[in-house]
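Here you get one chain, nothing else, as structure tokens; it is the form predicted on its own.
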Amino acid sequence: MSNDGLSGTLEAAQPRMIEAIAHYWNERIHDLQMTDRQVGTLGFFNDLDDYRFDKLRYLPKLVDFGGYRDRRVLEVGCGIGTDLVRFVRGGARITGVDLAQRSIDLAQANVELHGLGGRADLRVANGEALPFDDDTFEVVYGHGVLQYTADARRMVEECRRVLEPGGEAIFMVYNRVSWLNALSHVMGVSLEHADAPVLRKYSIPEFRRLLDGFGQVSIVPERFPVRSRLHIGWKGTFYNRFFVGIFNTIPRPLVRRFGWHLMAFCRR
């Protein structure tokens, strides 16, 4: 087949696997296992911005969740809105998108019951064709969400074209030199969501190639064991009584590039 041939089916696919991604999520809600509490009530939204906070106790320590008060922030991949209404009590100016009717509906839900409702404008969008124009927003944030779809250069891209010159780009995706990847491996259990449509992980270089397109980028290794409320048997406390532990023993700079999550901090 030819290069012309080959990049036809290539785009007649896309359409196809967009549609399976936002199937699978629109069948699934992130950690919902963390939770007894009925979908949609302040009590579910609570509980999995508890587990989340506490599984990722990095993230608001590199981004200041309040620190954007009247900026026009895009949040791509915004799920149930976690992320998104620690944003909207800051006083940015947000916008979420996701692929997901179900999600946006459940993130909608959390700001409003949340006494945020009216600050955010939420969609059901594609981040790799933004329905926004150039230069519109000073800050695009999308944690979790490259590594799970069809085209994550071309989402990359879509992002930088909507953020104006100088702006702020903050991604997140999963690093594939890392502890948890090798642990999972030995010790058989599967990651979350590996039964995705699309699942990628990166190593550094290859994460930094992806976003060779800004003017800055650094990386920043993180994600390291904390006790996880997630494992039982005998491999959840083996887990969370040693390996944890003897882990966290090894001083962070020797293990620092096997950290799980490769955060990015990019400037256009």
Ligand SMILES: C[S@@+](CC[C@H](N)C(=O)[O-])C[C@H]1O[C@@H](n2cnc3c(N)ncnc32)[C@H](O)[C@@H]1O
Given for the second form:
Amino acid sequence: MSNDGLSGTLEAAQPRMIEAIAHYWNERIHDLQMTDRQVGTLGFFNDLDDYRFDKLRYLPKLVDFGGYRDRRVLEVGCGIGTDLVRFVRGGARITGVDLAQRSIDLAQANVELHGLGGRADLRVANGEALPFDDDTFEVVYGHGVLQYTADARRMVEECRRVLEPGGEAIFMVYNRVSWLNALSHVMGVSLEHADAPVLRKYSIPEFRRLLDGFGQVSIVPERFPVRSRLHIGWKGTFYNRFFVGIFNTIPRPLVRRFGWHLMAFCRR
Ligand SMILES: C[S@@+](CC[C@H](N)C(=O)[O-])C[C@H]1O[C@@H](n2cnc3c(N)ncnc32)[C@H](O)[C@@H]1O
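The block above covers the form predicted on its own; next, return the form predicted together with the ligand.
After this comes the whole thing, all chains and molecules, with the earlier chain placed first.
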């Protein structure tokens, strides 16, 4: 097959994959098992916020959600809007997009139930083909999204295109060379959303290559073991009683590169 024929086939496969991804995320809510409140209520959103920021203690230390007052911020793959609400509360002029209609509906409810209605522009859109002009935003944020899309390079390019020169992009992907990936193999416990149509993990050099269109890139590995309510039985006991404590006695500089989340801070 000629190169042209192959790229034609790949082009044709792309919309089907995007459809499959939208379908998957319309059926699922990230971290849903962490609350027993009714979906879409204030208690539900608050439970998922508590869970997220307990597990991801690093996130508000690295991303100053309150520090973007009056800045034009785009969140790609905003899910139910947990981070987005923090940007809104901090006064950012935020636009949130997600492939899944259900995510956008829940993000809208989340904003409204927190008394912030009308302060976010939320739309269903594909992060690989953003419906915005070049140079529209000062900041683009996508946490846990590039690894789930069909063509991550295309999404990165789109995020760069809509960012004004000198603008800031923040992304998070999963680290293939990490404590959690290794533990999941050793313990035979599958990762969350392992059944998603796309779930890619990156080494630090692979992630850096993905972002090579940006002028400056700094990658910070984060997300070290914290106690979890997610796993039960002897594996959960082993993890919570032994693994978390022992791992966290190792000086962080020795294990930093094995963090599960790779946060990237980029400048266009
Ligand atoms: C693991 S969830 C993360 C949600 C949220 N960012 C968070 O950290 O809780 C992944 C999200 O990415 C969205 N997504 C995946 N591919 C996308 C694309 N091409 N364009 C827009 N959103 C996408 C999914 O619909 C889903 O809501």
